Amino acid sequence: MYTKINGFGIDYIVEGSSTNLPVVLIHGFPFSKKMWKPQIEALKTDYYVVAYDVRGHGLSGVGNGQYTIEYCVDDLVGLLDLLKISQAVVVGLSMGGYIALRTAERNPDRLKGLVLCDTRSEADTNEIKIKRALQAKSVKIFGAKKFANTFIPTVLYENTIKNKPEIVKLLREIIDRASPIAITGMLIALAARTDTSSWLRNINVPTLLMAGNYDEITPPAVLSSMKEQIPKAEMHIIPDAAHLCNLENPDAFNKHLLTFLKKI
């Protein structure tokens, strides 16, 4: 389904009964809601599942490419309003985690629970900001396909690449269809995001953290540090997975997610 939120086109899907606990899935950069297929299938029987494309991604609008994480939070809250969801369990992976964390800081009343996957609360270091700037420059010159060639190996465990070609194919298709304007715009937005670390101790809803054991972008130690600062947090490390642990090992991911949701 496609709707306008804050004047911006957002594409989303809903599965399950609206009388069930709402669970909202926010994907990572530069992917789309398609990356949540294993979770949608696992959740839709007992939960009201909402998955959407962050602005500039998937089937959502591209606009002028001038994005911020603040705008992404506005989109999430607007989608909750549209669907008449007062509170939801928000699940965010990587970039989705940044959006979820900023929502927890700005709009804590909209959260029933929080799931943070392969993400971090700190803002980018100067080194990472420079890296994102170089990536944006490369996308402008060479396009999305070359970016996919270099980016995908950094987010997947080497055994995933060898043994699960369907995942590589899915991610490549998503990136290949992405607008260079959107990719570069979101790279700049990620580099400019705020640091939410000081707010972690104020998160007062049940929180689950998960990380792939081979994730080099946001290693398990990063999430473990966050877990120590969030009062009602638990954490699980997903084996045989890197930065996209929900796709690389969906059985383990879904097991922990479902167990967590049953407690809410």
The other form holds:
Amino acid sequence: MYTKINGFGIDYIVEGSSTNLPVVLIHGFPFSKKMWKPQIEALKTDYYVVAYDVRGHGLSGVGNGQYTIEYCVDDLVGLLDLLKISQAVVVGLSMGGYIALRTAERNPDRLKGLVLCDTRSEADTNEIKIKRALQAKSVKIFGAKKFANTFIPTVLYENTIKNKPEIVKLLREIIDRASPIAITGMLIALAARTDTSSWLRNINVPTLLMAGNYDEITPPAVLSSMKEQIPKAEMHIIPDAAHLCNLENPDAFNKHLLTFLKKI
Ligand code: MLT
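For comparison with the form predicted alone, provide the form predicted in complex with D-malate.
Every chain and every other molecule in the complex is listed next, the one we just looked at coming first.
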């Protein structure tokens, strides 16, 4: 479904009964809600599942390409308002986790629980900011396809690339159709995001953290450190997975997610 939130086109899907506990899925950069297919299937019987494309991604609008994580939080809150969801369990992977963490800080009353996957609370280091600037320059010159060639191997475990070509194909399709204006705009937004670390100790909803054991972008140690600071947190490391652990090992991911949700 396509709607306007804060004047911006946002594409989303809902599955399951609206009388069930709402679970909102926020994907990573530069992907789309399509990366949540194994979770939507697993959750839709018992939960009210909402998955949407973050602005600039998937089928959502691109606008002028000037984004911030703050606007992404506005979009999430606007979507909750539109769907008349007062509180939800928010599940965010990587960039989705940055949005979820900033929502926990800005709009804690909208959360019933938090699931943080392959993400971090720290802002970018100078080294990462410079890397993003170079990536943005390259996307402007060479386009999204070339970006997909270099980006996809950094987010997947080598055995995923070897044994699960359907995942590589899906990610390539998503990035290939992405707008270079949106990719560069979001790279700048990621570099400009705030550090949410000091707020971790104030998160007072049940929180599940998950990380792929081979994730080199947001390694398990980064999430373990967050877990130590969040009062009601539990953590699981997902085997045979890197940065996209929900897609690379959906069985392990879904088992922990469903067990966590049952407790809420
Ligand atoms: C993501 O998966 O959302 C990105 O890798 C996040 C990032 O680059 O910081």
